[in-house]
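Heads up, the chain below is alone and in the form predicted alone; it's given as structure tokens.
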Amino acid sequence: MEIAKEAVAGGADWIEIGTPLIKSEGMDAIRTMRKAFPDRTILADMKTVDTGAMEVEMASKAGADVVIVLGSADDSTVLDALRSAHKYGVRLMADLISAPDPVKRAVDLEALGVDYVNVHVGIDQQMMGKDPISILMEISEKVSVQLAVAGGLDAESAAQAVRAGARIVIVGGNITRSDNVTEAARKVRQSVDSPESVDVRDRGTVDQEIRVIFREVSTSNISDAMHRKGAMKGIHPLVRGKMVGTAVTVQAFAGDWAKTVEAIDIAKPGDVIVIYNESKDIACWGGLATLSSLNKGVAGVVIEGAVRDIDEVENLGLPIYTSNTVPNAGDPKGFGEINAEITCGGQAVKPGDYIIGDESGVVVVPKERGYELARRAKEVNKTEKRLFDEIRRGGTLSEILELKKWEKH
């Protein structure tokens, strides 16, 4: 309710009752919003796939103005939902989320007579790098029905959506999870009203975008996005500083620092050297290796083992995470491997995996899931910002999260 009030203050025209909220609270969610916002269009995202007439009737009697049916539902379901919508005086929107051929289905849905077609890329699909704008551009050339668009939109992509032919722009997390909902909504409102005035940023390569996102979020956000996994055990910041990069791995033996130093020659700018050394009582890294790494543009070093020359290392400023410090070093015998899969801090690390470090510690993100987990971590970060805002307003964490309501019984 509070989010809806703040979003309306920022210029939102419609209020969507999302599917998770409907599943949690039922038709009462629609009734409550209808009562509170009598002059706003209420959209009920029922995602109906069967019993079209019944679910449209339920939503309309609860106060919805627009009801969503899944675009991939059978034609008979869509037609029955349409009959019910006409009977109860509401409009029907068909949602193309996960439709195997969204362009063809949009043409079919227009022929069936729906009021709107929603070009929607779901949250899980967004995490894999899909966005709705390119699909919207293609569909807008094929149909004349009013088009809505949804899926990870912000102020910038909202402007792109309007330019691509959208009449309705549906924005979720970038407003509802903001720590300033009204301002976030206002920015989208401005973009929708004046799309030509919005500059579209070049996001660069996928790797560059992944690194940018990982710099914006914490290791705690990333671990949460990985369902509490990915965190190294027993590895702590020695030289503090945010570290983001791709792994160059080293497997070495007790105190043998030959391979750890040779890895510096292999590392590229932006890489993180990740070392498993057999002993925590003999150093395999020190001040000279740190300076050499800085010269190569290495982003940081992670060592399950020991570091020495702490005063020199701290003055140089390269982020280093380790499990111990000692004054004594071993000898460069040359045993071990570079860029083989290793275990460091209890986590499997492969060459090229993303390594992120901050004040809380180090997490490992498999390279094949880098973009997905960066995006999921960003969503976690948005949620936390919203929670901080609600706590500042006087709520307690357990109240805001409704912990007692959702405890297992």
Ligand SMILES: O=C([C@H](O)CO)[C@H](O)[C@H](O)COP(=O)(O)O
The other form holds:
Amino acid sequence: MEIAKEAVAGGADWIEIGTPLIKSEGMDAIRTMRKAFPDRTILADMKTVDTGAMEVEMASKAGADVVIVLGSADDSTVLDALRSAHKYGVRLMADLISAPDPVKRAVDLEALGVDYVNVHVGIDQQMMGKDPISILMEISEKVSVQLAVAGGLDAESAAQAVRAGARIVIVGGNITRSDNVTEAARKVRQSVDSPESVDVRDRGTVDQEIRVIFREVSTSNISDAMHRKGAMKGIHPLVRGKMVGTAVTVQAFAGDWAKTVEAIDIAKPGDVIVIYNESKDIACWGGLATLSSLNKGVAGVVIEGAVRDIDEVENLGLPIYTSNTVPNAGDPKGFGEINAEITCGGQAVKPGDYIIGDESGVVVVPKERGYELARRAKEVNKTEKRLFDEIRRGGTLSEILELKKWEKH
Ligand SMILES: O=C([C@H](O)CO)[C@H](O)[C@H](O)COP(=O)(O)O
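Switching forms now, from the form predicted alone to the form predicted together with this ligand, please provide the structure.
Time for the whole complex; same chain goes first.
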């Protein structure tokens, strides 16, 4: 309710009751919003896939103005939902989320007579890098039914969506999870009203985008996004500083620092050297290796093992995370391997995996899930910002999360 009020203050015309809220609170979510916002359009995201008439009846009797049926539902469901919508005086929106051939289905749905077609990329799909704008462009050339669009939109992509032919722009997380909902809604409103004035930024390569997001979030956010996996055990910050990079791995043996130092020559700017060294009592890393790494543009070092020359490495400032410090080093004998899969801090690390370190420790993100987990961590981060804001306004954490209600039974 609070978020809806703030979004309306920022210029939202419609209030979407999202599917998770409907699943949590049922039709009462629609009734409550209807009562609080008599002059706004209430969109009930029922995502109906069967019994179209009954679900439209429920939502319309609760106070919805527009009801969403899944575009991929059978024609019989869409048609009966339409009959019900006509009977109860509401409009029907068909949502193309996960439709196998969205362009063809949009044409079919228009012929069936729906009031709106929503070009929608779902939240899980967004995490894999999908966005709705290109498909919206294609669909808007083929149909004249009013088009809505949804799927990770922000002020910038909202403008692109309007330019691509959308009449209704549905923005979820970038408003609801913002720490300033009114301001976030206002920015979207401005973009929708003056789409031509919005510049579209170049986001760079996928790897650059991943690194930017990992810099913005914490290792705790990432670990939450990984369902509590990914955190190294027994590895702590020695030289503090945010570290984001891709792994160059080293398997080294007790008393032998040849491979750990040779890895510096292999590392590229932005890499993190991740070392498993058998011994916690003989250092495989020190001040000279740190300076050499800085010269190569290495982003940081993680060592299960030991580091020495602590006063020097602290002065040099390269982020270092380790399990121990000792004064003595071994010799460069040459055993070990560079860029083989290793275990460090209890985590499997492959060359190229994303390694992120901060005050809480180090997490490993498998390279093949880098984009997805960066995006999911960003969602965690946004939610936490909103929670901080609500606690600052005087709520307690358990009240805000409704912990009692959601305890496992
Ligand atoms: O419909 C939605 C989703 O499937 C969960 O119900 C969202 O409301 C829709 O995707 C808009 O939210 P964002 O993608 O976070 O902008």
